[in-house]
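Only one chain comes next, encoded as structure tokens, the form predicted on its own.
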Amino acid sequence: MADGADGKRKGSRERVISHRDALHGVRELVLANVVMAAEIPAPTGSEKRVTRFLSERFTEAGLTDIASDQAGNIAGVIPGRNRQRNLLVAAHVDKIWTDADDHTVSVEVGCMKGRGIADNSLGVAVLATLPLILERLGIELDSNLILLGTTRSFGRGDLAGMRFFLENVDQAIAGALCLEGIELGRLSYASPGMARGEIRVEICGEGEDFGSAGAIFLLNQILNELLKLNEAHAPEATILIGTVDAESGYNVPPLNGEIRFEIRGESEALVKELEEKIGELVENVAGQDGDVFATLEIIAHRKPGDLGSDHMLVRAAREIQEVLGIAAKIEPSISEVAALLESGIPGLTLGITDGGSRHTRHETVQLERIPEGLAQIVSVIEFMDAELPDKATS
């Protein structure tokens, strides 16, 4: 897409619309991929199963080189004519449910409903079905393509299914893409820093000094400075909570709880120095009373990344998308991209289809658009075979 005369610029638009057209026709196959994953539990740390879903892809499109490693991530190569290039496709397979949580899939008026389907049983669909969506358009790359399913990237995981294949592959990756269901028109290619953490209080005894609230009480202490912390450091760095557990019910105070919390800061020192306020934050609490007990345990961390809204990957993924009608939704990720960036390859994620309810048990995908998230998918891996050196510049 982004290049200089005229007529070749025409041809890849008209390219990249033919793609969209074309791809109307295996929708059928991406959506019966879709329910198969999504209907497969996979809870970070557990996907045997679903990689080995890929693996049977994978096997089944005559793709070589296929094979698991010791972070349980599954691979497959499409050989290119240049076996000495390569490029990587991506998606994690894991889903923050449980193997005891249902995971039926309902299909409805042009959406399809179940929990992780958007994030990320649509992402690995699509990759299961990627060899067969080339063959179907006619395209032959010259680097070889490897496609591979990433376990571990939620919560405690810490990407490690992907640090592992980084650390460890042995060919140079000269560009990347990363696959998630939703949105539509997502594009990123930079990380904050990130520290992810988790804050646990016991009272110890019948907590007779905390009242009727018990280890709220405590929760609530934490909560407030939390949020004193986080006001007095924005836009620069920010304290995100996502759960707050007491482990209670209705009418017995509770003697242990739970904060789970990210930082996600412009400055690696900016978070690292959040995370030391928040830790003394915890000692003091911790120090109020001879019964209380408070830890703070740092699961998880990014370091900031930013390829840069000038990088040539960038500027034709924006191209690709306005070709198609796609409204670009900018935004940083501490998913699979960030770990790219920290190993100096050019790379982003894109989303499929439009969507909504993440991590919610409605979590839903839309049918309508899904050949134009597969149209920007193509043609961003086109362009990366064609266009992307090796040293990749901006």
Second form
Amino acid sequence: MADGADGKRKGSRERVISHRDALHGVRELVLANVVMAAEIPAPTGSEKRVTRFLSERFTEAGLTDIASDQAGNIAGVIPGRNRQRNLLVAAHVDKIWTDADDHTVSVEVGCMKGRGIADNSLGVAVLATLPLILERLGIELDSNLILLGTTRSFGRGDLAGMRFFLENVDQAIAGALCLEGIELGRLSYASPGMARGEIRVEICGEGEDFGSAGAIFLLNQILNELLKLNEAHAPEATILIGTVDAESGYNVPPLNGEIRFEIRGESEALVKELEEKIGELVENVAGQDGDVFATLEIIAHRKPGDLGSDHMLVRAAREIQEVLGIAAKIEPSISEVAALLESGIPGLTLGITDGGSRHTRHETVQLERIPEGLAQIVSVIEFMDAELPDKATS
Amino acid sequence: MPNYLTKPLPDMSKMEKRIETWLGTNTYHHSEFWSIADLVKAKERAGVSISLCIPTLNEEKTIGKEIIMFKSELMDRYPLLDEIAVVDSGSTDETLAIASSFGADTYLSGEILPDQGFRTGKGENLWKAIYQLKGDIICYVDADIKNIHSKFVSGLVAPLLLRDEIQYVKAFYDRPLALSGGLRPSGGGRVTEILVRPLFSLFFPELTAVMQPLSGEYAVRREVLESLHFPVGYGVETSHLIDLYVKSGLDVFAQVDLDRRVHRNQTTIDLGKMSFGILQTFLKRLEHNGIVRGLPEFDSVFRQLQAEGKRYETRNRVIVEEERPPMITIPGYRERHGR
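Given the form predicted on its own above, produce the structure of the same protein in the form predicted in complex with the partner chain.
Every chain and every other molecule in the complex is listed next, the one we just looked at coming first.
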């Protein structure tokens, strides 16, 4: 599509549009899978129930080599006509929510709502429906298409599912696609350097030296220093604060607390430098009083990677989005695509539809544009099958 | 005064054996019918069509999910259902628009058989559905289920597809749990345990084998449905059980464990109204079947009390369990369905 002659280009455009039109007919199949996937609790590290759901769907669809690995990932293969090369489509199956949270989905006019519905039940549902989608469109690929539900994506999971798969897969992957529920137009082909950490403070004794705020006083000190570091290193690096946690009711100063943060930077060296500076400031806090213990734990890392905006896969994805009237939202990602890029596999993350309120109980996906999102995915898979070389080059 | 204390106890063993036998042969768990592909084959062998009816009144919060699940799993993926219809009592919310947008056929109860008039009540919708829907088997599922799954339909129609003698299949939920002290009684709702089960124990003891006689999910053969009276309100499920039991006995029934049903809870005030309607239906059947005689004409006013501070007042509501005749007696129905 990217380099073809005018006639071929026109044919490709028409094919993308015809996919979109045909895929209106499978919307309910996808939505039913969204409901089922979304109502299964799948906290990071406890994904067995949702991978069983995927396994059942893969079995119904007649996939081969359906298997769960040691990391808990679930994979199945749609065999290609020429079985010499492999493509990968993946969706992470874990959610940020616990077993105890209400996972009920509600369906309203034009949208569905519920915990984890966008991140990433819609992605899981599309993965589950993909065999049927390709069948309904009459698409037979030359390449084997590996469908993979990955575990342990969030937080301390540190992409453990995808990493395990990539370290142990015994066949070369020519190209890969990661599915995320939102946003339609999302196009991620680069990963920043990243380090994710947890700072814990603990006060032994009564905490009288820290006034009426206890550990909150110490957390506040650390926060101020983190914000100064952030300001000093912008825009090449960012320190994102995701959690500040210290509680003890209303009238008792808490004796321990925690900050969870993420460093993102253009280079591995810059991320490392900030990691060390944060380590020093934590040591300083710990050293100011014999009753204070403060620790830093780095729980996840990403190396920076970039497929490059000129890569033929990126260009093809942008053209497909343009044909479908989808405005491209190019953003770096620290999700599964980062692990692919680290492994040298050309890969993208694509969003499926519009939505919002991510990581809240009102997380929403809009239904109207799902057929466009599906057509985009199918068309990129077709491109990877037909035109992406085994050793992809820019 | 009669000496009640010396009245001999009834022989329980025969009844218990009868109920135990029925529980063993006619009670299923939905997982026994996990293969929908096999059910489709059974349906093709039986040469029957199946319709799903969802009666509604302002159910916009849950109807969309039900339609998506049933249409996707039981029509698009496996052709078990031939039609999905929502029969509505006049919702003022988005119920019909949502149902229609996901591919259900939608009908206003008042527009079906208009020459028969319109009554407000779920039973009215169920009765009108017999006329409107095409299936040889009709499966009814309430619209307020939050944890909907295709098993709510596939599990219920399965016994009808696999056993010719079964005519009426009821759902029940919440399996008895093994506790340290033994088995927990299988939970019917409050009205079941406080009203219906005691009444069945007194007058139709075999029907106590039905775990949840008031559950709104059941699948029935058309020839049975068209022969039943339909109270338009709260008594429809109770009347079906009694009327079909009196006519054909317990063996035409089956029941299926669907595990868990999450739905909105009703207030005690509302359950009182429900009980009042069910009791009317029940007493009418006692008299009709000659079990009791000379009942006075019922007062149709249900009286409840409420207090505000030291002020007490009655809340009266007229609840008349009007009944629709068997559909087979309606000429328009016979003409439409060639009966």
